[in-house]
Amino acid sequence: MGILQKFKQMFSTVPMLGWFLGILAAVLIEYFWGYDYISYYLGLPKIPVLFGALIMLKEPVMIPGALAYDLIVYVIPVLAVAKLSCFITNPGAALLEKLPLWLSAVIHLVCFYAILHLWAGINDYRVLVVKLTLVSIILTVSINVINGYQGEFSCSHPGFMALGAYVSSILTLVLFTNDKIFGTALLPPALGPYLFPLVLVVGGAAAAIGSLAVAIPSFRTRGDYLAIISLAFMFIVKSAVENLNIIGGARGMGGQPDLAPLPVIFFWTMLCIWVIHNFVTSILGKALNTVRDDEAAAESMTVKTRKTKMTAFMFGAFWAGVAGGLFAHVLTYINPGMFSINRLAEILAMVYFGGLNSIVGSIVGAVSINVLGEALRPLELFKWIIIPLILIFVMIFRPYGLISFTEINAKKLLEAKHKRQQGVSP
């Protein structure tokens, strides 16, 4: 603990801009010298795509080389540049503090995306992992509205995701693609990228309307009925799409145009986080917390509990539908098996691992489970033994998840550190 405290104290003066600069230095080192020099001289066959985890598990003899690669390319440059650049990044962060908070946040997000794009662009596999991780963040944050802030236990998110995925896929196939089932495209394919946001909104709206089938009967009562009805809803949606041959049935639906590049998914993920953060910190969000803590007391305080719960439920379903639309256009293929009980287990694992009542926890949970799942892929079936064991330990020692009941504080996150030493008034 003493070492960790000293480490934390040493880097407590590094602002967010400093960490970005350090990560950028690491990415540039990997981009220019990762393959030709560093991985070659360390005896690695190629650049480790996920920090060497895949190589280490496939070929244990490569463990020293992969660890050395991580140390040389990532750990040392990030820490060294972040610490040594404080004299530049702290004044820069102080200048950004004079701007409106939203503008400072946008500048930081643009910097973050540029670094992420450069890092992921080194390998197509990384691009796919990043895209699916961002979709998972939308799913996790949205289900946290229901299972965390609302305090219910819903199992219907894969069903909402399926509604969004199929509705948006049908729309893009009908409008922008010459398809053997739906015929000639009604609109020029060039309009696809411009109308795709509207398609996603329609997919999300379909999921929100579908959620009424769960919300109306469930919220007339109290207790565990929502879990049972939402589970039934998920199976009904899966069975319905399996038996509709016009949308591919059990074979699935393919041929969706590639309308979800990394910038588009990043934008929708940030938009989702921003909108849901505003929702849960609004008056309606506070009312939702009151209903969760004591519904009878909330009713006595004139809170319309049923309306509040239904609004939050439809809101979470909408974003699950948007995530489904993005998911369908990342893979350009979907089938009913993608929205089964396995998907539900993944979504629940992400939200309970990261932490309830916390957008930060949802992001941590989605990123952790996705990266861990990919890193442990060489272990095949053992992966599904290791991940549940980790979840069990987390549930024992942190019953509400790693980072629960923690909201995003953008001002504190982006502010300059060690202001007095930089001559900036606090």
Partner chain sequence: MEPLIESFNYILQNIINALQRGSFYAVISIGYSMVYGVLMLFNFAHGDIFMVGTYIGFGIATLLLATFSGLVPPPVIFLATVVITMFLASWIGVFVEVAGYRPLRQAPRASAAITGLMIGIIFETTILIMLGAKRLSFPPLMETVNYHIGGIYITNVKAMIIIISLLLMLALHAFIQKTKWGMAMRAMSYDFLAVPLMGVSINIIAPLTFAVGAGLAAVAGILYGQAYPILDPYMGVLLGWKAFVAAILGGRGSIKGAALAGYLLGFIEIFVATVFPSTLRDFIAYSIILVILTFRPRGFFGMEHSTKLRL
Given for the second form:
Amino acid sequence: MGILQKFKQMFSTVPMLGWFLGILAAVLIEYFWGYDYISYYLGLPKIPVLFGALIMLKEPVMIPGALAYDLIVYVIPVLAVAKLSCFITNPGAALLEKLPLWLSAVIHLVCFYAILHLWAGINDYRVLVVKLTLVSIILTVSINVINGYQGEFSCSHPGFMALGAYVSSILTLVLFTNDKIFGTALLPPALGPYLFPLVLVVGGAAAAIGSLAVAIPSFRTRGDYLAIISLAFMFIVKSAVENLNIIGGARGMGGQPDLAPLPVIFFWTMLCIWVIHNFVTSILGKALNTVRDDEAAAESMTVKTRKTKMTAFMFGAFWAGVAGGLFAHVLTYINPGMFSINRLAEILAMVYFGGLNSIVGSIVGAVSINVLGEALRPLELFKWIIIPLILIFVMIFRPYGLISFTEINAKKLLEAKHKRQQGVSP
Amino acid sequence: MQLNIQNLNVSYGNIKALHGISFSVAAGEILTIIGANGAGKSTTLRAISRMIPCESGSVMEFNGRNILKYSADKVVSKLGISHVPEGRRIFGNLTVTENLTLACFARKDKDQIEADRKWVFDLFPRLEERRHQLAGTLSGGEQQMLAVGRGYMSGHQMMLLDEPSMGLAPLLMLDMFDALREINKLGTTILLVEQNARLALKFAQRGYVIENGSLVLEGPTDELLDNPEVKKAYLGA
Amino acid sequence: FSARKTIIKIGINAPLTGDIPKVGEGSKYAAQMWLEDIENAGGLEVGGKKYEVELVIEDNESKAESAVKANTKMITQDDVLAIVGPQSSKQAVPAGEVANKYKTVMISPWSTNPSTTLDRPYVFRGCFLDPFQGPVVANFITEEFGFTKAAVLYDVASDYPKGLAEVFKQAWEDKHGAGSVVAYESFTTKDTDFSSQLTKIVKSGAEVLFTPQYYNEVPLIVSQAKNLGWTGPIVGSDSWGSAETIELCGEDCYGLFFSSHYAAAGAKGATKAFIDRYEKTYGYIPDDVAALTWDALRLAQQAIQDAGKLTGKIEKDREAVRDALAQIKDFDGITGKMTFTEEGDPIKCAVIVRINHQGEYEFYGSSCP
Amino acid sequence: MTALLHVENMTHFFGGLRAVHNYNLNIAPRQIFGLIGPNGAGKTTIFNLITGVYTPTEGKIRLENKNIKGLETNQIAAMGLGRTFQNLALWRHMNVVDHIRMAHYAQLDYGLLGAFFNSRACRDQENRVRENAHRLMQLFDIEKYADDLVTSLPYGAQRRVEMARAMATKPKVLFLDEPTAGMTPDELVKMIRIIRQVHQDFNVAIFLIEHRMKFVMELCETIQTLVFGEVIAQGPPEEIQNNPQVIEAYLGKEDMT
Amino acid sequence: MEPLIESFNYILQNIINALQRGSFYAVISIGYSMVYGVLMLFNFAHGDIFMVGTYIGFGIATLLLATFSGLVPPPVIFLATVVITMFLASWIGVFVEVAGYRPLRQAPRASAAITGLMIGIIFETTILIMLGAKRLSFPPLMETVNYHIGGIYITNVKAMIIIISLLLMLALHAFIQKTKWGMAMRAMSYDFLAVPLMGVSINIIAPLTFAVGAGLAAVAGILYGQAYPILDPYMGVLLGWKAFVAAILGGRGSIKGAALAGYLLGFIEIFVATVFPSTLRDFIAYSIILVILTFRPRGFFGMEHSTKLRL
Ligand SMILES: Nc1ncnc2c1ncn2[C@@H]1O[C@H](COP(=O)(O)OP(=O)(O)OP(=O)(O)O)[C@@H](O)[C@H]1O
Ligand SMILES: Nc1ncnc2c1ncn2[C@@H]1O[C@H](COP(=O)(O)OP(=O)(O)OP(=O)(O)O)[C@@H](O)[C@H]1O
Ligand SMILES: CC(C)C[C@H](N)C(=O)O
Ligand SMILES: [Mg+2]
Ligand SMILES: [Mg+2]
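Can you give me the structure for the form predicted in complex with the partner chain, which would complement the form predicted on its own we have just seen?
First the chain shown before, then all remaining chains and molecules of the complex.
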């Protein structure tokens, strides 16, 4: 315990920028020497993916090697650089603080993306995992709007996702590709990347409109009954798609153009987080909480509860739709089976594991479940014992999820960390 | 002494609600604890009925038996201490009769139970009228009566009453306290917690004053009624 | 530099968990048997040089996206030279996309859906296609029984049965005119009660019931049909071809027919050898999927050896392997002779299997393109 | 007619039960009006009827000569009926300051888009709301709890939060349902002071239900007594206090409070 | 005349089919509704408890058949299987309560739901690991006899299933309404913190509830094994969700509502498939449910829900 305290103490002076620099160093090391030297001399077949988790589980003999690799490539450089660079990063951060918050936030994000890009660039498997994780983040944050902030137990998210995925896929297939189903492209494929945002928005809108099927009943009923309505909605969407043979029915539809490279997905994820953050911290957004905690009181305090419920569902559904669109264009193949009970269980697990009523929580939840899911692959069946156990323990010891009822405070996050000490020293 | 409390400490999370209070109640007496909101009255009762845990070092004895050895349900079924909680807590989805029957869950003495039920209905004729009504649809006053009746059925060694007058019309309030006196006459010790200090002090024989978590005054009620501080703080004179 | 010694890695993309774990198990066992052989031979000899061989077995949870992930991982992370699997088209179709994108040979042993290999030079398969299988069954029924009215019962939510059902309907109606499929009934995955559909079918006056379902649904369908007064024959497809079908179905299934890739009972030569060995090691008669996986692996092996030599530059080698594979002429596998079309589909005979009264799958007839 | 709030022949049934019968009410601007009666008489129901929680079976309800019967509760509230609840209706997972902020809902006009993209209008209005919220919290001296969850507050403080919240909706008439339930006499005195102050600073009319006679008598200008959903007496405190019917049905002989 | 009789038989036949299907949904739903109604918690483990129950039943049945078949009449074996299985399965229920739900009594209901979901997955996987990938087929506990009455077919198994289910439901209803245990359970569903004050221990009532629920699931499992004799570790999942639907469609906490909804589900599924092209079955079935709940916001017998939403 004491050591941990000291440790915290020691690094409390490192600003976000410092950590970025540290990670950057690590990534660069891996990028230049990871394959040819470090992993080679540690006797690893190649750069261990996911911090060696896979390889460690597959071949225990490699454990020391993998751990050494993590130590050399990640732990040591990150900590060392982060700590040592304080003398420049803190002034840097202080400088950025002079800028308007949004600008400095954008700058930080750009740096972060650059690093992420380098790291993922090592191989496409990482890229895929990162992409899918980002999509999950959108899903989780958006369902948190309904199930966390608004407190309903909505099971329709896979349905919304499906709507988004299919609508946007159809659009891109019709517009930008020559394929068996919809014939030749209506627009020059070159336009794809530019119109893709529009496509996603349309997909999201479709999901939002679909969500009315759940939102309108929510005027008169709620809680468990609404849960069933939403569940029914999910099954209805799935069954409907299965019966639409033009879009492939159960066979699913493939061949979507690859319009969702990492930067695009990253952008949309950040946008989603930003917008939802703004919303839930505004009074209009807090209205969701009042409806959850006591609807009658909300009404008497002039809150338009119907409008509020409607907003919650359509807004959440919209982002689910966007996520679906991205998902479809990452896998370049979708089928109705993907948007069913399994997906639902996954999404619910992510949001409740991460934490209710908190965007940070949702991000944590999405990332950890995704990474766990990949990292434990080699365990085959046992993976499905370990992950549930982890979730159960989290639920028991943190019933509201890992991080709940807390919002991002960009200012605190990005500020320079040495000012306090100055405050102390005369 | 029937109930004997020594150095009772209770906290909710990191909020300390009771700072080592000690007091005792003699068999058959009516004792009241008065105090401001959040002083710790309900907490005291909850601790005795084991609804909330108390910190180590606390001593609670009832007829010489260590209460801490019993779980909440055993305190009722084995020691015969019943607790009429703040805000009634009657079972709205059960009928009046069912509420009373459930109160005797752990009791075996069939005919005694019958007698008690009859007695309760005599005490509160209103309840008998509404025997088969769902308790949830009773008005505030009737619910309070049911709560007390239920408490009496579940155990009559001692009754812990938490603000039985809360939200009652003056007239009903009088009925209620007459009823309680009746119950006491049958030999049930009563530990009463009240906001309405004057009422409580007029009703009880002995009283304690609790201020944010510790007992500050103790004595026969008539003394307390004359005590200037009490007058100032609780009788709004 | 980085003088790592080249290991030949073969990826196996199989449904070890999920809806059809038995299929995954079969694939895995077959692969392990194959590896055993290679290891006994002290490695795989390519261009006069022996290489160590390693299997990378990934679970696709019989989910499409999981299959995609698995392929991406095996190709970009584990540097596999070729991939065998996935088995069901549900996974094979999307996974094939990935393999083709990264120019890595993928042989799906059991995926019978055309789009798996369509326009994908790097994707091959080890079995015939539904457009072939459908008519085969239709012809067989017509010739065998001379029926003209057929009923179909299939799972709408599952890619393969749906596809095959459509093909069969088409073929049958081409033969016997429109409306000759008198009942075309469906259910969804994981359903266990088919009574309303079967009642309909019985009422429709169909003479034969075709149901291209997996081994875990067949027994339910058959027994429920009998209980609802169905007396005619029931015919199935290659998805029946698992030892479990009969284990679970018992007497009810005796005397029924299905189209398949090979027939275990009364097999000869290499096929028999394989079956006996498999049964000896794992204690049950290998399913189609095992045999097909075995063939697929042998195809891969052949292709690698034909490639001549390995440069150690994985991209190069993969390309070489692909070309070699496309070249292979009547490769003789335990499920029949194979030569690939330019789509990467083998020209292969289908076998009609009869479940005899000892509950064995015996060869009844075969039909070739 | 000058009545701020005007109710005429209001009757309401719950299924078979007639909870309120031919109820009439006229509240003048800045008047403090009391409603007393035995448990189950229908007092809270009357509150719920006027504030739109239930719509009365019969009757007229007008606020400043505008009909409000049949409108949604939130509309009625926005038109100027603020209220507190008999058994606290606070928002479990929200802190005190957010409670006060929320009550400004109807006074905002930046749209949803404003909220999503955090427009200038949004920021300005939110800031104004914050300031106002702090003023209110000072007045009801709950500022020290500003960032605590309401559930962790002492009972009395929770009641004050409810009142502050109601005031934040800028009401013309303030409905209080047993504001002093479960308060000690000295807190009761404090509450009287607060209500008086509110009454002056915001010049609102107040309509309150109480069982604590001391409180009612001291505060109210006019008192109605309700029994079984019907008004049996109305008038100034001393008159009510000595009205034999009222004593018979409600007060009883000795005064215990 | 002929065709008229025929279509009449046709309908009759489907009614029987629906009754059988409905019986399963009903029995499983009331089991679900036990836990749901009493503790107000979604019991997403129920489907998998049902699955485990079925496997236990399978074990017992094979064991008994191996040892006693021929020595004692089949009905005895059948009863023995039911009783033993119920007993064992109820302990599974208790386990779930103690391990997964007890620690979460004060927690948000959703967390309990997730825990249930996870426990379910653990059950599935454990079975899969223990018994391997191969499916099992449930041994018939009685000789199937297929009666052909007029135009309709009914097996003795079907008849038995329908009858036993009805009996079970009546028994449970009596238990809940008449016994003091049932009373305690209902009280608990209203305000479980006040229950100990009646001298009733929550830590007895709650596990008891789970036990009863699991026991019912187990019986359902055995009957299921007779009708659809193929066991696989995931067999409970879909049924579990459908039970969830039925339990709530019936109205929260209402046992008879759950039973009714169960049968309704059965009938909807069967008859939609008979009237419409069966591809549209799910689509229509769930649309109907959605519509019902839209216009009957509290299900069939649900109680008024509060304006507060317990997370
Ligand atoms: N569930 C709880 N969680 C946290 N704190 C609590 C809880 N219940 C009570 N408290 C705190 O413990 C202290 C004592 O509360 P208690 O209810 O015993 O007061 P009281 O004397 O009964 O007041 P009242 O007259 O309002 O009932 C108060 O400060 C209260 O805020
Ligand atoms: N939603 C409802 N459905 C049915 N009956 C109701 C409902 N609400 C109130 N009642 C009944 O209407 C009558 C009046 O209730 P109300 O709450 O107005 O009494 P009250 O005057 O506020 O009493 P108290 O002083 O105890 O609060 C009571 O008999 C109550 O049982
Ligand atoms: C039976 C399935 C596992 C394989 C089948 N031939 C398909 O294409 O999906
Ligand atoms: Mg109290
Ligand atoms: Mg009231």
